[in-house]
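Only one chain is shown below, in structure tokens, and it's the form predicted on its own.
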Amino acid sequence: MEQTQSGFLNNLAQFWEYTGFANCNIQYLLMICIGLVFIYLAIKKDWEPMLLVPIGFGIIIGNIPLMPGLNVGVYEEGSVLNILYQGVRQGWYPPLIFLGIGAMTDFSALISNPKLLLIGAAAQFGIFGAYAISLALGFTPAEAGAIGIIGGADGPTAIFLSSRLAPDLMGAIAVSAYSYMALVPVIQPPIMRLLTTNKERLIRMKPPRAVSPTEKKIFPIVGFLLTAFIVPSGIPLLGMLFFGNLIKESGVTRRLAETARGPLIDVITILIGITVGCSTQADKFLQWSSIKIFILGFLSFIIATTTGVLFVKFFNLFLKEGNKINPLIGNAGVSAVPDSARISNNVGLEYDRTNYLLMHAMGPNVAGVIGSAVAAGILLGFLS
């Protein structure tokens, strides 16, 4: 009888050792709270719910304290989560996301007013500004390049580049990039108001010209050839982006386009969100380097928004009256599509209820998508 009781107690003790309660510490609880905050912001504030809900729940999944050897954690070779995470670590998911983005993007605003491409290019200074600051703070050139891409406000590009240049920092970089994408409505408007005058905010731009179907079909082919020849290392992202747009605009591959911009991108978004969230395991994520990455990501986002707005103000010095660009669309040079363009429109409507800037802002916004992919290709080319 005593032996039976002793065996039962031993079994209970062994069971207890395998529970999350026995392996828990304050770090895991802190990360679980962060995951809950992400979910709260997504549901209550409606901040990028398609991203923050999967990432938030992934953070919770990844921070359930585990007994080593259970082979279920995201960093345990051969586990289900580890297999799914390979799409992030090996860079498989980002090109598929870009395929979907291309299939849902209308480049008409950019085609009708090509000079808006320059705004998207100017906003990429946030990437290279953060790169320089990261180097000054002691990060290696490869790590600095991966951190700098956060300034493009493009989560898939950040994952793609960091998987190549700094896989050990990928969790912090990806979460930072997606967090600041969600915070676009909070970060950008104060900068836009600070850098513009009331007169500039009231500038009315000419309506964009009508773009022919032929132009829309030619653009992805010409756009890909030009960008791919400049930065061949960006082909995985640029190729899928322009291919997605071609199947949308060709008019003969409707089913492919609907699949790319619907079920495919939804599935990949779920997998990226969950696995990126899981990668924020407390013992690997809660480090001083992660805090520095979040600070640098914030700075890069500010630099990108600032340079986009200031470039428009500078560009206007060379444009005749009536052809000037409203500087409020300068923020849309980052590639947070279409949120940054919506912010341009919303801030503009605060000062003139009849001045709709959305269509104009979509030009630099889609240019920012191309620009961030080109910038990633440049960094990958000379840092890998």
The other form holds:
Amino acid sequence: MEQTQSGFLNNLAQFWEYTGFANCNIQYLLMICIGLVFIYLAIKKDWEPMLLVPIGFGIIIGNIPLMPGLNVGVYEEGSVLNILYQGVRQGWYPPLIFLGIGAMTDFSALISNPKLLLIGAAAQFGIFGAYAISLALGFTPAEAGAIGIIGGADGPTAIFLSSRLAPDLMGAIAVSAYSYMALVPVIQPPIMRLLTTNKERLIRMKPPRAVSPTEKKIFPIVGFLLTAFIVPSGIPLLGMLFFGNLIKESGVTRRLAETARGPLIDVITILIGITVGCSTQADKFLQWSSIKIFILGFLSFIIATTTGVLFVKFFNLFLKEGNKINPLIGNAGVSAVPDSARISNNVGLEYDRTNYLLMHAMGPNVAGVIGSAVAAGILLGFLS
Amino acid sequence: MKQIKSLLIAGLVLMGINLSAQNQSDMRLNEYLVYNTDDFQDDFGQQNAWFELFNVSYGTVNIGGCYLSNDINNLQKYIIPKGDVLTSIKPRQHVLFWADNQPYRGTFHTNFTLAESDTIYFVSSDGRTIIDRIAIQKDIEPNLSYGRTQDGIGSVDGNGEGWQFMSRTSPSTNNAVLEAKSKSAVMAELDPNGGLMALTAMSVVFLALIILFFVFKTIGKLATRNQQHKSDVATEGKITTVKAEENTGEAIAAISTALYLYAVDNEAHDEESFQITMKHTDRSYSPWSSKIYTLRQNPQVKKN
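Show the same protein again, this time as the form predicted together with its partner chain rather than the form predicted on its own.
First the chain shown before, then all remaining chains and molecules of the complex.
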């Protein structure tokens, strides 16, 4: 009887060692709280719920304290989470997301007014500004490149680049990129108001001309050829983006386009969100470098917004009256589609209830997607 | 139709065969040593002549089924066995063969030896196509190897262009010492502040998008001209085409939404023409302009 009792207690003690309670420490609890905050912001504040709910829950999953060797953790080779994580680690989720983005993006605003492309280029200063500051803070050029891309406001691109340049920092970079994308409505408007005059905010832009279906079909083919020849290292992202757009605009592959912009992108978004969240395991995530990355990400967003708005003001010096661009669309050069374009519209409406800037802002917004993919290709070419 | 299908399938099969051959064609003879008295030993502790192949591509190449020979009249002298996992050569990797005439010792031991008058041939799996060859140097010293200065770079016709006597033998490894520093480390030295990178990268981003800008500006002009031409043709008839610029944005949005909803509900067309045609109607009454539908009803006063 005594032996049975002792065996039972031993089993319980052994079982206790396997539980999360026995392996828990303050770091794991802190990360779980961060995950809960993400979920709260998504559900209560409606901040990027499609991203923050999976990432938030992923953070909770990834920070359940485990006894190593159970082969369930995201960093344990062969575990289910590890297999799903390979899409992030090897960088093949981001191009699939780009395929979906291409299939859901209408480039008409850009085609009808191609000079808006240049705003998308100007906003990429955020990437290289953050790159320079990261170097000053002691990061290596490869790490600085991966951190700088947060300024492109493009989660998939940030994951793609960091998986190649700085895999150890990928969790922090991805969470930072997605967090700031969710915070675009908070970060950008004050900068836009600060840098523009009342007169500039009231500029009315000419309505975009109608774009023919032929032009829409030509755009992805020519766009891909030109950008890919200049930056071949950006092919995975640019190829998928423009291919997605071609199946949308071709008019003969409706089912493919619907799959790419619907079920496929949804599946990948779920997988990318949950696995990026899981990768923020406390022992790998809670480090000084992560805090620095969050600060740098914030700075890169500020620089990108500032340079976008200032570039429009500079550009206006060379444009005739009537052709001028409202600088409130300068912020949309970052590729947070369509959030930053929506912000341009909302801020514009605050000053003129009848001045709708949404369609105009979509031009630099989609140009930003192309620009950030090109910038990622350049960084990859120089640093990998 | 059947013939076209057959031709297509045949073409695809041929392409497949060709691709496989192309894959094997990424292999190069890279280094050899004829007189081995005090150099590298094989797994049996013996020193024999050896030669090395190198995969120049960034994909894995399976050399199982290919041939090695030192005789132009017998290119199929030694077949590299199929089904050995070690014959899948990883990207930019080397594989070493022992020319010891002892093939029973394993996949990488050939059934011939090397002599000064020989030429080494690497032959495709078809048994005819010579992928690479190298003539062995005369008066070669013991334990001195002859190889490509840079792995995989140089001629494939056996004249020895790009080859040299090696200062040290390097079986199964790089012939030249590779750059020890990563690109990132080089960049840290060249551009510690990131200014150069920012300038270069932003120039490239702007260049790419400026080229796109000019291309689509031109395409846009052509499209507008084409549209104008069509519009002029339409005005010649009784129907009047109203230019979009004459309307306000709100009106265009309202009309477009109505047309879109109409098209979606009725599944009218797969593709719209994007031209709106409006006809004047002689009918004076229309429910759209009827006051009956726009006025609120008069309040009725109840009288008790």
